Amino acid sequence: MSNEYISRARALMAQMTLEEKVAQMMQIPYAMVGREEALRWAKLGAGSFLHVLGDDAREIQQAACSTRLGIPVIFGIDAVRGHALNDHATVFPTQLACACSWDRETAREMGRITAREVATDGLHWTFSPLLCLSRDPRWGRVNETFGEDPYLTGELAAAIIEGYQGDSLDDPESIIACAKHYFAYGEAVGARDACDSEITYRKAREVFLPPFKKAVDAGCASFMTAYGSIDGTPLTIDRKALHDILRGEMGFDGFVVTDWMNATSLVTQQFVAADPVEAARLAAEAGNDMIMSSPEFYESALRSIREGRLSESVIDEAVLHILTVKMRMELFAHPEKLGRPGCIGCAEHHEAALRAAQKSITLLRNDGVLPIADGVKTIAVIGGNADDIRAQYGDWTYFSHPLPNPEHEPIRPYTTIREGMEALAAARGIACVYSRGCSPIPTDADDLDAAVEAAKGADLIVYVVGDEVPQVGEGKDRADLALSGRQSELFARLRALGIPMTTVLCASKPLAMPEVEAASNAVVVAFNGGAHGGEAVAQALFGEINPQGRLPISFPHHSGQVPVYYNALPGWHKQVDKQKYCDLPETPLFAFGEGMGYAPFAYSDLSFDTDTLTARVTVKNTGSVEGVETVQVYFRDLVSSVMTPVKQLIAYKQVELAPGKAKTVEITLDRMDFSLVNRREERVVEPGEFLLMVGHSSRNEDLLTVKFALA
């Protein structure tokens, strides 16, 4: 970071009173406090506000700039899949859906367009990306993650951060990214949101911290602390995490913000502080620079300093971090971001949202029923999620935040799965009938008889299953991952008709649906595809696009099988010739990295040069259409001082091949790709033998293997 920015920040701090400095650490939730209270905080010198849009934001900024020192505020917003809290903005697929693309450029474009729309609304900062790993799909926030793997998560996170922040924070179309939640929030015991993460620091360094290091290396200007705890210490007050590792080891030079009411929760939820004064001291000393939605922190911090419990130098360090970023943004010269007038929800941005949705479509099973053949005359589209834009969007849109607003009229343009299917069917002279049947949450509108009757005359059934917004997000962890409501019952009745059947998952997470896998002619995963998710599904089913998605997360057969992430440690006891569970397979229903298109690929001739650390493999398109293959590279350390995963993703490369064409794909690795974290919490490469595995998915049968040694 330039010394110029730091010098300017220090010069401003020299003019500030203690009260003004503590006020800079405050982030005020506009939607919760209301206009008058927000204006009072602006005049006190609050450093940031969240969830305030348009003219309300301009009024707050004007009040802040009219104070004695005129320090502008930073406006934060949960623009986590587009600027979707603005009901006219472009709604992109969720992070989980985006991760199905395995495409860095798709993530980067999502970030760039989101930044442009947020900036055009006059705002500065998004609370994205989320770098937690979703290794337990029962967790309510799985849809916000890039999946279960640290490598893939780090790659996509770095790309979207580059998109948000552009070449410079003072660019009119750039906004601040926020890497959250630091760290292991998704590893909470039993997938219980915000509970303790039962891990060690060695485990954290091995699995959960690497994506955050990539965020730091990408220049991410802010980090957000996690709700949870590690070994009983809330991460909000863990100085080792926030100071020693984040700043000392990783080299982070931005500012740290707590999550919602984290300082308050030290008293009311986690019971590690007796009162707000003690909580303020603990939060500040640990390394939190900005305090989100804990307004009592202001008076509590002042009291703690005046009583000699908290050093003013701690406050100075926090404020320096905040003001330095404001200087980097040139916020004093340009308090309001300009963006690109007229771009919010423009056609160009919707085209990008469609591209992202197309690349996210993941075909998992297909016995030849797809793409839809010319001989099909009638298609029955069944299921509430086939025509419910709220379910298709999922969490973190204007329907759900900053305050729940389920009655909000949906804003066009968008395309549901039903609408997408009807449009493409009509263009081909195919009849398309729709029946709601049932939704994930039972209502009086459920009518299974009507759905079965509608499907009887069809040549193909497209049955859309999944979950709904009330089942998704913070505080909505699930104990049961089976299809909810009467969806399984309707599936059985439709299947009994004997008509070819494609099942589409429109959901926020993997669901346990072995009956679907076993009995469907085709299975398609769409997750939450955003405004054009329905159009992308229809294009994939009709063969207008060749699905190229690969799963970023594993699917369980049953809730009791969780966790099923691919990179587990070895050692699970197994009796000879018997499965490890006595009542379920040990392998997942669908595996990390799995996916198919209409063009199968064959792998051959794997080699690995230990001098250059270059892997070479021949990939051939054995199908009749052009396709994109994601070549996945895994490794295993065969003997090591600590237990290491049975396989770990360390690289991937996407290759596009015409029918019948082959290509030798080269991927050069780094020695540290084969590292582990030892018992002293050191990342090292231990000499010995390794396996390199290259192929189509994380399943053993999809991988070619070569053994090699490192000295």
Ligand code: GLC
Given for the second form:
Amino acid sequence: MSNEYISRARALMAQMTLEEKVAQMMQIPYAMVGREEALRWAKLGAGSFLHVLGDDAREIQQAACSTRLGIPVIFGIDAVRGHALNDHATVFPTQLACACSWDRETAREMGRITAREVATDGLHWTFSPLLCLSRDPRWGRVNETFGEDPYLTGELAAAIIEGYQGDSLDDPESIIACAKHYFAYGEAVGARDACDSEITYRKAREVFLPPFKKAVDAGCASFMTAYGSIDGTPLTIDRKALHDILRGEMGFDGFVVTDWMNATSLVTQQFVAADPVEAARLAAEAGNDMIMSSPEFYESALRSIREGRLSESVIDEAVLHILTVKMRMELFAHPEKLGRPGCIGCAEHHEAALRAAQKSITLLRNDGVLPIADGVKTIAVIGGNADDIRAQYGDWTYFSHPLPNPEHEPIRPYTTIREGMEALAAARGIACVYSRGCSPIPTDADDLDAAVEAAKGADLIVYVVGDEVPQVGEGKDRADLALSGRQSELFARLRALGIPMTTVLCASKPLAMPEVEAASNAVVVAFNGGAHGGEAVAQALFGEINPQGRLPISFPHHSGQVPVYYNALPGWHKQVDKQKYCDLPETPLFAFGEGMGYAPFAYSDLSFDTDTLTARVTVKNTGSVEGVETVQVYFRDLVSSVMTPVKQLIAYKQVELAPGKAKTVEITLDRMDFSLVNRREERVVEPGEFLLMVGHSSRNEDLLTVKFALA
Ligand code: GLC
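Next, report the structure of the form predicted together with the ligand; the form predicted on its own has already been given.
Shown next: the complete complex, the earlier chain at its head.
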């Protein structure tokens, strides 16, 4: 980054008092402290506020710009799936749903449009993307991730960051991105939010840090420190993580913000600081530049400096990181982002949200019942989640944040699955009946008899299962991943009718639904598809679109089977008949990378040129409709100084093929794609034999393999 910004930041900082410098590190939660207290902080010179919109934000900025040095604040907000805390903004699919598309362009466009709408609201910064890996679906925040794989997560994160930040931070439609939560927050023991991640730094470098390196390389301007701890050391006090690795090795040049009250938690949750003064010193010295929602940090840090326990140079380093980014944003020239007036919720943005939802639809089983045949005269749509936009949205929208607001009037345009099905059925002269049956969370309105009765006359049942917002998000980890409430009971009763049945998962995460997999004629995963999720599901079921989704996350048969992620280490002693658990199948219910469309693809003629590291494979659309195939490339290091996963995704390429057409797909790899992290925490390529696996999903039966050697 050009030194111009750093020298401008340094010149400004030279004029600042110690109090003004510490205030610049403060991020104040407007929704928690209220208007008066927020204005007091603005006059004190607080550097940032979060979760404040519209005129309240303008008032804060005015107060900040009227201080002695007039340093504008930056407003942060969780615009993590569109600017969805604004009830008129375009609500996109969640990251997990978006990840089903495996499409970098979809992620980039979601970022760009979100940035445009956030900036149009006068805000500067989104706390997104989330780069945690979902390797234990019991965790409450799986919906916010790009799934279980480091490579796919890094690719989509880099794309969405480029979308958010555009070509320069002072672009009127750009906002700053935030790579979070650094790091391994999703790996907490028992998937218990914010608990300890019992991993080594070697494991961190092998699995959890690579996506963050891609975020740095994409120019991400801020990072967020995770709540949790690595092997007993809270990230908030871990200078090896926040400074040595992040800045020293990865080259990060933005600023680091803690997560919510991390500094306070050092005293109250993690018990590594005796009091707020000690906590302030530890947090500042570790490399946290901005302190989210720990108001006591201000006085504590000042006291720590005055008592000679904390050096002012540590404060200077933090403030310089913050001011340098503010200079890159040209914040003094325009304290309030301009955006693109009138674009919030515009038709162009909604069309993009529909495209994102369409590309995320993942068809996992189909015995031919889909696409819906002409002979079908009556369809029964069943399930609370088929007609509940709150459940369809999932987390981080105006229904759930900054404060829970389930009574908020849903704002059009949006389409539930029921509405999508009714519209397309009507266009075809097909009757479509709806009955709620039950919702994921039992209520007095549950009426299974009515649903079974409604389904009786149908030629096809579309049954929507899933979860609801009270079961999703931070602090809502689930021990039992089975279909909640009476959903499974209703499945059995509908199945007993003997009518062809398509089951659709409208949920925030994989659920353990072996009964659905075993007895549905078709299974469709939509996760949380956003404003147009219902339309996309209906278009897929009627064959108007050919589903291209591939799972970014594995599904367990049962909660007790977790972890089931595909890139596991070998070594588990086999039981009788190769089964691993004596009471569960060895394989996941649905596998990473899995997904079918209406056009099967055949793979042949895999070759690998070890000089150019180019893989070539022929892919043929053997179906009768055009389709998009995601060619996946995995590898295995056959003998290594540390144990390495049975397979790891290292590349993928999407190809669109007309019926009957074939194409030779070329994918050129890099030697470091075949690397591992050895016991000295060095990333190296160890000479020897490797297996390259290319195909349709991570399942062995879907992969062509070629063995090769690297010198
Ligand atoms: C929350 C989340 C984090 C979010 C931040 C601000 O608790 O952990 O992801 O960005 O606080 O809302």
